[in-house]
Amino acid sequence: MAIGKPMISFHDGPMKIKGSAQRTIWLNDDGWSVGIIDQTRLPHRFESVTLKTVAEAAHAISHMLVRGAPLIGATAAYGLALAVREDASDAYLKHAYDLLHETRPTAINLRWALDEMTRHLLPLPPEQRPASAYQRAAEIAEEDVEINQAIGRHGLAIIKAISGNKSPGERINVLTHCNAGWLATVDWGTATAPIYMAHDAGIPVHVWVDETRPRNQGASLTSWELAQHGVPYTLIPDNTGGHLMQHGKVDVCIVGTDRTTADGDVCNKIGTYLKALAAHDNGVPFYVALPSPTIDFRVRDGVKEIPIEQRGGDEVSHMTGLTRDGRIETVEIAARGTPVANYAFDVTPSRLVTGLITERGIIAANGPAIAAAFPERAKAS
């Protein structure tokens, strides 16, 4: 992987750094590199990464450098392409299908993108699949731009709905869990895209940003991009949610996910279900931003059926911070040789959801609506 100045990719949607419009992922000049915005860097430092072969692209999963389940399966999608340009052989088209689709088992994105790029290459001889690789990677990518667009439009009825039952000028208090913004899709965002819209439309919007422990998302990705379009937002402790909630200073809560299932159930970065819990005591609507590819048509019961991902104990025993003097330093935080469990995703069940916000509506976390709403992903499933 080559690490590069910042690299703007020009477009005209609207996430902004520093007033140029930027996408979390793009074909470089060369036409076939892809580059990467490095997100453990973020937010002290914005660098850009390119991606040359399906192996850096399976480390930039692995590793985080890109993470969210739209933008894993977009990254996994041109991993693909990569791996086409390099051997088109059958052999090798399953051998780059098994390394991406290895990174991350919980996000379901990733192996949905995996299972459209085969289905389309497979068909073609080998000289007509980088060509072909490329044009679908790039349509994933540009059909989740639209997907959380929709989204984003839908999610703001919610929003204006409770702007219209507050005085003039009164702020809707959003809490949102992890980065489901931008950062974690191509640009909008899933959870953050009726926040950006409402923002947009004058609309007086607050966040309350949870930290996201144990890799803290929220304070590193969700507080910078928001501040990056403006919007207002505090960053708080991950156990402040309830408080608040308790205090009536949360008007709803939003978040994205990784995998939902046929029935509903939500799997989310760990610490969702217990702001659902929070949520459902104190009478505060708690929606679910869910782009279709994130749903699981094969599993019905999340607590039992999805892999929940454990990842290194460091990422909870250390801490990545900017030193006063300008560095970027990791310091441990618990005593050496603590035993840690890192378990990176929990279940929300569907009973606590009020609703899930897709780019066809606003539809209830139950089987018959969600197959109503995607027949056609439920009949291929």
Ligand code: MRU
Second form
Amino acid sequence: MAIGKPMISFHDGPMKIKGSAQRTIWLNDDGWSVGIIDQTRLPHRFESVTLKTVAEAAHAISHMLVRGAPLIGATAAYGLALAVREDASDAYLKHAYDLLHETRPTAINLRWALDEMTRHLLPLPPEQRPASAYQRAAEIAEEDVEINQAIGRHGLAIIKAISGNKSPGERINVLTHCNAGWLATVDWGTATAPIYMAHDAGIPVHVWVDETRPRNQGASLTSWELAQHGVPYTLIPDNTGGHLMQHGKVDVCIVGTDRTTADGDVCNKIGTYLKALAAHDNGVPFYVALPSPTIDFRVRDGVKEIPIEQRGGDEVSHMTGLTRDGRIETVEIAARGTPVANYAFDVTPSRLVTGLITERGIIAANGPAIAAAFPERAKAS
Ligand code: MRU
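I would like to compare: after the form predicted on its own, may I see the structure of the form predicted in complex with the named molecule?
What follows is the whole complex; the chain from before opens it.
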């Protein structure tokens, strides 16, 4: 069944591969199947995958072909569109919701997108659901791009202010963790949007990229996308940030988030908390780029209330990379049978966060400031 292209105009984003605009998720020319980049193959291979069923969308999220809170949300939205194309009944919609919801527990954008789609679809008669689902999924994707652009504009002011206190041409060092970049969103990225805008504005910005063990999203993804855009960067082992901060080599930390509580506690990739502690100890500003769908108004205490995903031990005991003769291989780096713990996220308490860079401006990481910036979301929860 052809659904037809959603009635929505797409803006050309900044991300280009070999000169052509490229998003992380798109509707194919057939008008219904969904294209994604297989991020498990980066940086060594750039390959796209076509999703044709909700089961394939769920697999893409759980196996991290797509990852990053906003992109997980957009993929879930398109996943529900694929589901109602398969079967538009209430029962199948519920099945699809549950299937997608159980893929990854921490990033709240997943539940946000599923709730948003369901609220939109349930009142409609089944025959109207497919076209409407594709339309709403496309809007969710487009909204993500607009949110990230706005985050970029607000975050740019921070980088400009730092630059104003430096000698002309002196570089501004930004430290980031994991991949909160273009690849974690539909376009622009959250933490990277201010960086791309600063670079495009001619500000000499340089990024310290945490490798982000165990899956190495920094090494494999952030480094790759910064290089695509021509932004100077240096890849560092995860434990290097504190040393750099002690030596005045970090002007600002900007990270992303998978879930931020109503009181401003920030859950993000494991290791973020340690960077926030080091930043606090060294007087380095620590900002979190926060799109509003990543706020969970139902929880207040992040340490106690946010479910932390635990992933397979293989991600820690093994590493995957490119061999000298061009093959992608996985090797074991710990003795066989080594017990492993693999917590994928941690929580940075709000007191360690200098500010939240949202689409509505930079706000304090506390309940009143968050509720004042997003009163409609706070009230609805
Ligand atoms: O496990 P991942 O790769 O999905 O984790 C991604 C992160 O932790 C990002 O920092 C976060 O999703 C913010 S994305 C803009």
